[in-house]
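Consider the single chain below, provided in structure tokens and representing the form predicted alone.
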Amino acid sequence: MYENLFEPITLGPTQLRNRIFNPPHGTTLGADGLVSDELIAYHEARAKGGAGLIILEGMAFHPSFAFESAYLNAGRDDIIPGMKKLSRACGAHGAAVFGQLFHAGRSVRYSHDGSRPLVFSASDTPDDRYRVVPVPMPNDMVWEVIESYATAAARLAEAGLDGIEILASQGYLIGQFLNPATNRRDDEFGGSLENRMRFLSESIARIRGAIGGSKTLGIRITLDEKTQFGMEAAEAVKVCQILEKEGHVDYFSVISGSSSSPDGWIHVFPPMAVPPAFVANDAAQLKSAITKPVLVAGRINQAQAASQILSEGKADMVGMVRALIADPEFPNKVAANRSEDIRACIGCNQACVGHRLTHHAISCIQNPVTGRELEFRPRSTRPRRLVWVIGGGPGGMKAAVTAADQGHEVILYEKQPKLGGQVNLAEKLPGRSEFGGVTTNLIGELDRSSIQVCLSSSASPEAFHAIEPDVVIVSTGAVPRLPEVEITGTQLLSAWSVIAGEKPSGQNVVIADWSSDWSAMGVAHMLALSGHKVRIFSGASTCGESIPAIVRDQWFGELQSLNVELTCYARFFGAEDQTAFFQHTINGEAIVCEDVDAVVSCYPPRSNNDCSWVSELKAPDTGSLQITTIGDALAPRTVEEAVLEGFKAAWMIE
């Protein structure tokens, strides 16, 4: 169905198998700045699965920006082996591969030893996010910049690299350098368009001179950088008309938002609130006016919309991270009409930026091998067991899934008329319902398997003993549970039960948030959409606290023009006739609430013990019995936790 996604490609001289790419994108499975077997492996999965193009990390190359830890550095001759073996793995599966050069300038969040680095821009212009003033950077520190490009690109192709890209864009240094905004200089960098292009003219001069002609070079750019103080879509448009004047550039890969706001940051990850393909139509604003390939990306997450932005005209290529990190084979799947089969993703970013941005290996909610790769191997040919999973919530279907994979026979208990868990709440929140792919994606692997699926059923002692399972997974989640405090006269209910349609009585609304996750901001937005007015008490420093910083921003967006009020270090002590009183958890001191109609409790809930009695069971007589308790019947957690822990749970079956 979609066949113009599978049409070759030629970006300079570098011949494409189609028309899928995988973006650059932070992994953290470097090695002190060199390239791992994790990370190869990562790679290599993308590339077997089907992608035309992998387009590496951005590489720091430069010593005024190195930070090991977090990013591979090109700036070594010790990186050319591992990039050798990276770009052979990838190649062997008919994938090109190519390196991005990358300075962040003054958007730097990393240290060297636990004090503030100096960073560099093109002036002193402070960042509204990262709360950092740079450094100028001196007139032959650029030139040095500029030559080590071209001495980190030349490494690169030694390296066997198909291509290098140069990032120009989301408001990272090359930015900073073109935006009048962030450049101030009054020497050659600065002033007029020609001279704030300079620094980003000489470094594409110089890095096709020291890679010929031989290898492609490309650049990423950003049209709408989503904030006030972005550089304007038409200047970016007329940068990109000189470059290709110029002559040197292959390509150019559109891209939307800036690190340099909080606006602008959220569209750099966006989350699933975010419409999907939202960066298109930028794409297409260039396409007119270049005759160079356009790549773009930004939330293409479904087969169907890459398809359509190549049939619309709007680029030549489409980028897919995250559609990837939830499932590598995405391309061979749609190649082979198998797109319903596809994990899509949900637009989460729990665990893949989520992770990033916790300097830890990236992954995903839904597919707990991505960046895993090298632990979670295929493993030998196991004897067949017959599995047990009591639960059908997202933990529970992975595991069943799971064995299901590795040739197990396996019956998977529900006792709830529908599968999901917790995700069937977690949907019903506005702007959420892309959270419910989660179920969705494994009630379909589930339907091509062998899974004996029961339904509004209950695992028992007396079953158990007249099937005599090898294997049991308890996977049956969590129950609400209210805080402890003395209420009257006030209304109190779960946010659970809101969220399943129980209605406060009255208007004004106090949620007291202990859990500091989803809950609160959901449930919040859900109730000032329905009218109510609507008052936050937190006890975190923030509301959302858990959850990745750019599903918390946007959400706060969404909750500040709906005029929730928010109150933090806030906790529950009770409530009584229309007063909720609360304790400001540093100083003690009383915060009282007045007018209260309804308070719903975001308190964290309880594992629920209704299979208590599997500690209890004994192995058969025909072997061993291997229990196995995952997720929030473990401890309460989050999705992932589940599926990671679901996934292990089947995955070590012996």
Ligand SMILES: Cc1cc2nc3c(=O)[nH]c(=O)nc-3n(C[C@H](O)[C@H](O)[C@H](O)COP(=O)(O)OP(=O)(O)OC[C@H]3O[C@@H](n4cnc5c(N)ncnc54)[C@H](O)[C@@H]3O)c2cc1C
The other form holds:
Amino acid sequence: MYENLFEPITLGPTQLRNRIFNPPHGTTLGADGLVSDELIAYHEARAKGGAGLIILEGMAFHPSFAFESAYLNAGRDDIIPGMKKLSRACGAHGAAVFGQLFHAGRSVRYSHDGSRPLVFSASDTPDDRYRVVPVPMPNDMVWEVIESYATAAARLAEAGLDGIEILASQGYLIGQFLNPATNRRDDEFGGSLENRMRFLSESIARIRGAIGGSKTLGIRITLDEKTQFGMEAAEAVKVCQILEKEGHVDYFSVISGSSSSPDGWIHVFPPMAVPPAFVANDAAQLKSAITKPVLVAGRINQAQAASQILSEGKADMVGMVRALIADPEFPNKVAANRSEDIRACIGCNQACVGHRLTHHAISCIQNPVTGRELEFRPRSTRPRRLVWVIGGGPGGMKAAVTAADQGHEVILYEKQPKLGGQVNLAEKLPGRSEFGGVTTNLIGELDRSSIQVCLSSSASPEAFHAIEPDVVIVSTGAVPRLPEVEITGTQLLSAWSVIAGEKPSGQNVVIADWSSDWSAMGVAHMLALSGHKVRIFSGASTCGESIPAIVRDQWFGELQSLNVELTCYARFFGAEDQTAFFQHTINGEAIVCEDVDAVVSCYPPRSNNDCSWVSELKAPDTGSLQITTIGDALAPRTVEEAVLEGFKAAWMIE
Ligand SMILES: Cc1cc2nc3c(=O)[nH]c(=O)nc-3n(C[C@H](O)[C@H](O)[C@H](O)COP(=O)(O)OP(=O)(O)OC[C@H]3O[C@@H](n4cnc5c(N)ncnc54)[C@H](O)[C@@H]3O)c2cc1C
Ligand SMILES: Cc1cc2nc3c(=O)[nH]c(=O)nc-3n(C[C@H](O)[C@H](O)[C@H](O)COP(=O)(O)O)c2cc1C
Ligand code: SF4
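Given the form predicted alone, corresponding form predicted together with the ligand:
So here's everything in the complex, that chain up top.
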């Protein structure tokens, strides 16, 4: 099945073993602009997992964009030794490696020293997302950047990379030159299409001159920036046709969205609300207009969808960033006819994009080994233990499958008739059903193991004595908490009970949001869809403050359309006779909210102390017993920590 994914293909002079590529993505695994062992191990895992081509993260190369140490810097000669090691490590597993050259132009938030960055663009058009006003790049600097593209490309070619990709997409610098809305220049780089694309054409021509014909040269381009003032798709196609005629480019990689506008950037890192394979039709549009290979990426997380893009002739290669962050073995599993074993990415944008945006090494909420490949290298066999995992939420399930992978005998107890813990609630929120993939993926891993899963089984001291485990992992999660305020004459419900199906008694619902996470936005969405008038009062500076910004932004769009009202800096104080009281968290003034039928509280859950008896066990019961508490049972947080701690607890078993 899906054999077309494994047909070889040639991009310029580079022969690839299959049609699956790993598109460029910032990892924050480099060290001060250079390649680190962690970065090599990260890419080696994807090469070993079967990807045909790895395109390394966008690299800075000119001082006009060298602000953030999170970027690799191809403007430095000392990047060459590390790059050589990286390309050899991936090449040894049969993957080709290209490097992407990246200039963000005005789309920059930080400088090196905390001052506001001085950023350059085609013109001084302010950036809608980063809220910066750029300096129009002086004419001689434009020519200097063009030269720098060529010297940086030559450096990467010297380091043994098989090809170079220019990022001309997503509204970054080249996009800012191409787009008439952001390019108001009157020199040879502004005005007509020919002038606006001169920056790109000249850069490409000089790169080709610098790397010669033995290396591949490609560009990444956006057809649909998904924002009002984005580039026109027809013009982007024209640009590609002209470039093809100029004869230097070996492939065109299509993507969507723009980093420089709030609506556009949702599509750069598309969350689960964006449909799978959503860029495929854009790729098809370009493919019908040019002859060189067309690559595409964007929410391709299933083998079936990937294969269909190829069979329908929409693109020549399919890209997967987050799908391979979640499961680097994706290509090998498909090749071995084990597609159902793939740990599918759910588009939550938490540990990948979320970490990148806060300048931390990327990982995955489902796969904590990502970004930690060196820390969790396979280790020597340990004595086989009997491991008792209590609680079948994401943390407990991850602990169980990891312990079984390590060769231990595992028994998993889950109190409910169903595995999944709080994920069973999370997936009920509108547009969030894919979050349930966390459970589906883990149940798949449990099914393929020899773990004894006991549902509707509550852990107890009696069970402990019957099992006599060597190791106990307590992953009993959390229980809801209600606000400690006075409420009379108004219904109070917890978010958990509303999600589980309990109905507010009337139409007018107020949400008292302490957590500022998924629950308030999700419950508001749910109730507004069922016809309630919903007002959110959040104690934070914005609702959803603690969730990935892209997910929050996307959700705000939905809530606005449903007329959900939002008041921030509002601490819940109580309710009486259909009036809810809040206090402004800064000036202390009262905020009075009338006509309230029900208050839904989104308060942080409490750790579940169901199994506090475990920590009270005394010798001789304890002996050499190893006990670890993980996830929300330790402190209520998110799936990411539950899975990471579950994994570590099992990994550490002695
Ligand atoms: C509405 C909602 C939306 C959320 N959205 C997200 C999100 O988008 N992203 C994210 O990362 N996190 C989200 N979370 C939080 C996330 O679901 C939790 O942090 C995570 O599930 C914690 O995992 P856990 O395994 O530690 O505990 P839990 O998921 O709480 O699982 C604990 C399990 O232990 C079982 N158990 C308890 N006592 C016993 C016992 N004595 N014996 C046997 N079994 C027992 C319980 O029945 C339960 O199945 C959301 C939570 C909610 C409520
Ligand atoms: C953490 C992260 C960093 C990214 N950095 C880059 C980058 O440096 N250059 C680039 O062209 N795209 C970058 N992207 C966009 C991806 O290449 C890709 O287009 C996007 O993730 C959608 O594909 P996916 O659904 O397969 O993840 C990044 C994506 C992620 C998740
Ligand atoms: S953290 Fe979420 S979006 Fe990122 S790779 Fe993992 S599952 Fe996919």
